[in-house]
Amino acid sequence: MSDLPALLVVFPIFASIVVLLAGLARSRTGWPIAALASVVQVGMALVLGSRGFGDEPVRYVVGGFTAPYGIELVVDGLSATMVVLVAVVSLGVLGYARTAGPRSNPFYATYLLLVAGLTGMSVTGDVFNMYVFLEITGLAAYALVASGKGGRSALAALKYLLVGTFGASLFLLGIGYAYVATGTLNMNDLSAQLAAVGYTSPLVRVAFGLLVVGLFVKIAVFPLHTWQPAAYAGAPDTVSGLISALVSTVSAYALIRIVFSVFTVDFLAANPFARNVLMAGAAVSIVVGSLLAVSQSEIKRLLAYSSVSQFGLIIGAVAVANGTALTGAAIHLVGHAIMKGGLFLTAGLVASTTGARTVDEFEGLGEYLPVGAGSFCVLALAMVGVPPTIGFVGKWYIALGAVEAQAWPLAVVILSSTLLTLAYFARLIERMYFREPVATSSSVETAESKVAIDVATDGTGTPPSMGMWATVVAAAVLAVVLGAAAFEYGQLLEPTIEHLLT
């Protein structure tokens, strides 16, 4: 039995400690150590991921204790996708962070701790350890949000802490009810015991409700989303890109795992009310999230509310509960991580170069920052769902799954989400390419000189590094390239999806 699943979780924790110790001897040594650790993490994730797409998942029992008494790690096609996604995105964002900052050793140590928590959530086969890794992820995310300068970051982190702790407490309480009903915490054993107790048992229903609502808070499903706009807008640009790409994504993966690996589709069939609540939550998040995004003037808050809408699609796929919709959910999780993380990082690059952080300040951006504007435009169109991007493929599968299930109201909302998403991104694209650049206070004669003056004189500009440019351009390219590969990925995922639904 390979130790690789355990090493994938332990290694970033060890690297985090090394970064902290190195900081005691010499400050600003965190980035090269974190970068080296992230490269190793990507290598291990790719090796383990290649093994996860088989007919049987990779299983590892910690300490040699036989499941269900021991702690089990499980890697199938879906969890393999998550560990590779976490490793690759975190490495990409590190390339951006070298210049964009923050640059302290404690920041990079916390960064690696977040990677460990997200990886642990992805591979654990035990519900209590999912809670443990959920808390590690949360604590690291709170600290990263607070790493920005000024009171706004601190206030955003405090709000995130309070709401996130509430969600985690509900999740833990749900685990307690499930344990009282079954006497086990291993997901496979828990699934069998819940079926024996009966899906209509009050204990089982309460456990499901608490677990799902707790994860709704972490995913930021409306109206439990209030922490997200403040956290994303108040955090440093590097942190906004990282947590927007990964934290809610892995929490949504956890929801899929809880609903289908623990409670199974039979629970949803026996409790139509639970399915209806999921559908209602999905529809409301899609619509209200989009409407709130349209009303925003600050770019990062607009993108934050967009995430509320986009994760409504994942909740809709969970409610539909068929193979087509779940395949779409997996594709959309990957696509959203690339697209939304890329959008936040591009917005940060634009802000550090020109000082533009509002919708109106993006006027004429295509003229004086063509690469930045082009990357943002490609990622925005991918988020809308324009073919052949990965955003289109994910939405197509989810909508098709809703049609197959004859969930017509949800299908209409999912299809209309494209227009809703276009409503707020079209404003930005129109301003970038069809309006003149905003006049500067120093009466700059040419658009090209605006960048140089902002960087040189107003103190808000930071010349972007090659790593920053490479990261945002790579995200835009991946949004298109992964669209072409998404259908083949869906076929590779079929054994995992079939296992989840049986």
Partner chain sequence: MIDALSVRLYYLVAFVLIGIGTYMMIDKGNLVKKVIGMNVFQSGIFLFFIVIAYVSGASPPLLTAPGPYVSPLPHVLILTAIVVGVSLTAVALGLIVRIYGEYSTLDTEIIREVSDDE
Contents of the next structure:
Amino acid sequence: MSDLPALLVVFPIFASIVVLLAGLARSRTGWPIAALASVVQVGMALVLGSRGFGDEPVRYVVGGFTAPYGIELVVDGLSATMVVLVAVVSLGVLGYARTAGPRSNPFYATYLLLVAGLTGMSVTGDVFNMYVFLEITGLAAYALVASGKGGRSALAALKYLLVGTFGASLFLLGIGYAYVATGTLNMNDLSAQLAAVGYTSPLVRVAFGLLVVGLFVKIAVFPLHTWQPAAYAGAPDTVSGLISALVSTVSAYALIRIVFSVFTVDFLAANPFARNVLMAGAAVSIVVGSLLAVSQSEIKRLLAYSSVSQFGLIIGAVAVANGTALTGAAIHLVGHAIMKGGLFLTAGLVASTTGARTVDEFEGLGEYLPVGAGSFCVLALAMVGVPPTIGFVGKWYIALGAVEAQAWPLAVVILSSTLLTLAYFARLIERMYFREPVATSSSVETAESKVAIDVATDGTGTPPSMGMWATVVAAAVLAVVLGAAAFEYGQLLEPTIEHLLT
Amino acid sequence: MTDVTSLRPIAAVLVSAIAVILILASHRRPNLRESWTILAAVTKLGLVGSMVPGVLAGRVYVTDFGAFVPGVRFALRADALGVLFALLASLLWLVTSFYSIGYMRGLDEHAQTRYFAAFAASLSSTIGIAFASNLIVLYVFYELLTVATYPLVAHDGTDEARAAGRKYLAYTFGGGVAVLAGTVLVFWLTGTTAFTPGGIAALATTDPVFGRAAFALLAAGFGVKAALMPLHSWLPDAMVAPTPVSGLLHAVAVVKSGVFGVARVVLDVYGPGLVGDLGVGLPLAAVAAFTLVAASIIALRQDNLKRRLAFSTVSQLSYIVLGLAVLTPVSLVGGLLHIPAHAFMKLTLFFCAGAIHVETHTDDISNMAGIGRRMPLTMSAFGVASLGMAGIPLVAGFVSKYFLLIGTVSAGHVVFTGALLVSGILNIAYFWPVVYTAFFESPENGDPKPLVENALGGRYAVDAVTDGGHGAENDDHGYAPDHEGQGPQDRHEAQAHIRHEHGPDDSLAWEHRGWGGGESTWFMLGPILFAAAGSVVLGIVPDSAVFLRIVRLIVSSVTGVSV
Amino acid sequence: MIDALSVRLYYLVAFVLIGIGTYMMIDKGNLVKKVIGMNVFQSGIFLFFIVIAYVSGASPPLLTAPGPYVSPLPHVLILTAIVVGVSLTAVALGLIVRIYGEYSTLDTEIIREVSDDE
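For comparison with the form predicted on its own, provide the form predicted in complex with the partner chain.
Once more the chain from above appears, this time first in line as the rest of the complex follows.
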């Protein structure tokens, strides 16, 4: 089982091909195979994850070419977290997808490909390899966004593709600069060579800038977020749930990897400008993302802008660059994935049950869909950072880290992000519980929302199944329960963080 | 003090949290649902009460769940200060539960299940605040309390209620952010946030600038719920909530949690000594003194009874904060004792206002002329409680105010003593007209009230003038036209307006009800009389009521001086 | 100046291509032109990689050729990147076909008006 790191990446690709081939023989065989594959994936991820939390990262060299010449896979606590998160969330979303659709075999093949890409990004220890997995993830994500019906999702996917490719290409260009400076692509080797070249060398600085900006596009940091609202709103509900939970999250993980494993904190110390840019990006993203979210009328766009704001917190933690803040970033990455994925799926559930897709249509939801409204409410409050949920714990660590680093302006923005988040969620909560339902018959609905519903439910309009309810409620419960487990997790992560910061 | 590991603190918190589930589950059977509330309230009171003798004997009950974030344990500690607050809240919750049943059924309110569930959740958080062992745990429950009480404020679902709910969330979450920021600072400075009687030692050696900043953030954050001016304006608006909510939460549990937070910060985080050294006590005391005078003056102008009571609450809460901020042992006793004293009296007053609302749908004082005939017991209780508010001896308010006066004088802050006395006079000025109009006037024959209708009032009034200042869309009490609470006075005015020659109309007068309880249901009268009796007992034999003993214990453990 | 440029001519071309590509992706209203812009942009990056591998006077990295060789690694990388680029283009064109089927136009302005989204 020492091939586990590689197997974790190869297995979903293999399963994806199986799904595709099975589709030739019989249609609608995608879900069972994908579900089986995801269960196996979760098992493998847990085994590997438990090994990753050691004092030293698990290293695996692909194909017998020794590092730094061959491709190395490295699993430390942070990548183990991502691997497990990817496996668990994709399994959970599958439970939702069974009835919510889309149901075609190619969809599930792409789904598994996305899992493979994300897992690959998480375990790789080679920057070019990371680029390849970044593109595999991107390709799968574009295709998944486009799997909704109607022109809207295709248009959103194309926009996503153009902007996403732009970001990935900048990332590639950054790799080029780093290669010119050092002649190596292995992360471990790179960090040593970059230090030898000198952190103030223009080549190194440009490489850092290009890599970071490329990832900013993928994470959707303001003002490079433009693809995100359209993509999340245009995609089918299942896909919005999956992508919002994982794609930006793993990209943010990649940012942490690049900044701390490749360039290291010494680079940030030598280049205060780089750190200031990161901080400014974080602060602007938090504030403007929230303000944009407040002005949205469509639920899924609101949630998308909320992501822009929440990832601002993670960037803030990266900029602060101390142990407390990075622990917070890791916790918030996991927490945000659960909460935001859960919110998108709940929004999808509400839409497929009642047709409500705008803020106004949520009026009186508490009356006729108590469980859905309740889950949404819990997840929203967790996102606001009401203790003792996971949302609070992540924010606490990040804020404490910012104070420890005496980065006062950032600390103020991080703390006040609670109020900013409240500003857009309070609107929804008030509508759900303290307003009479408006009469929404299908005749009143605009053509747009009809199209949106078609997109959502694969045109079948099925009532929600047990799987959908279970996923949504599980997300709400996890958002609360994980808050209690965050401390132990922080302890487990300690060696990894130490490793990152030295 | 000895720590005793016990599950009782967490049980006291959880009992009403479990009740929330049971209440929601039995939403189709109101009687069963209400019996869960009562059962939970009795159990909670029993649990908290069972810890009182031990706490008086110097024991501290602790439930520890291990680390929550590094350096911070998620632990509940039932020490003397916590038990004081928890005992008060759980005792009055039981009383309020009966009252709630009478009130909600009397008005046939909607969404009663949500109401009772949210009420139980609020109490759970309140006990959590009381027993929190450090600032983080306190913050956790403080935020949960905000969430749990929001549905109660916005209960009516009218535009007015929703606006009040929004304002409530904005103010209290804003305060929460300040508390969190202060907590982060304290943690950063000292590496701990655990409450230690007399203050966290490490805090004394840190940079005073950060120490002051953290104190200011914490005081401002808790000051929002304690309704310190200028952060008070959510409280009068929150009076659109059903009266039991105004009574228990917005006179006892929620606002007192803010005051309690200030007490924790002053006594157990900084310690009175350090607060004095940093020089932050005096500004806080000044804010409190200003609030207690200004709020009393504003209260004079309110015609809506509940709004008048709300401003009275704002004023009285500042008595407590003032007592804490003056920092002498005697004033600390006065401030802390005013927590239960004010709770009993204000609860009585709110219960009376609610009973009047349920029975006669009257909300405005100008409509209450002669209402003593209709509701003799209620208005008598109201009279007793308002005497206490003004600090007349033999009622609870006297004892605590006595300590406060002595404390401020002995600290040499005569200005604050003056503020307390002025406010006491103003208390009489805004409560006496209510009692007077209820017993000695009738709808046809009432004098204009001072300030509300005319600058001087009484026989000096030249002509009834409008109370002015309100927009055209509101009626003459500053409420939207659909606001409930039009009483006989309004009807009388309307009739007089239509038929000028018409003389007094008997149908407009209050019908007479005896003193035997025929005025309302015993579900409401019982709690009113209990709370009124409680405020008298606290006033006559404060030493045998347990609260003063607990307060003395707290103060002596913090300052080392026994009062 | 001229000398310096002539030595770095390929770098110059690479960055001119990147510039042209970026401009096309942002400015052009036609979706197909945007995709072409994306390809030009990527070609610029590919060229950049090939240029950095070049060693003056060296032969291609073949065992039969005499040394010294140019660096083989960037060539391998770019081979991979080109594959990725081709798949991206394929997906993009597939999407464009669907968009055309839906809206009967490829002009972003018109599509925006029709869908009155955003």
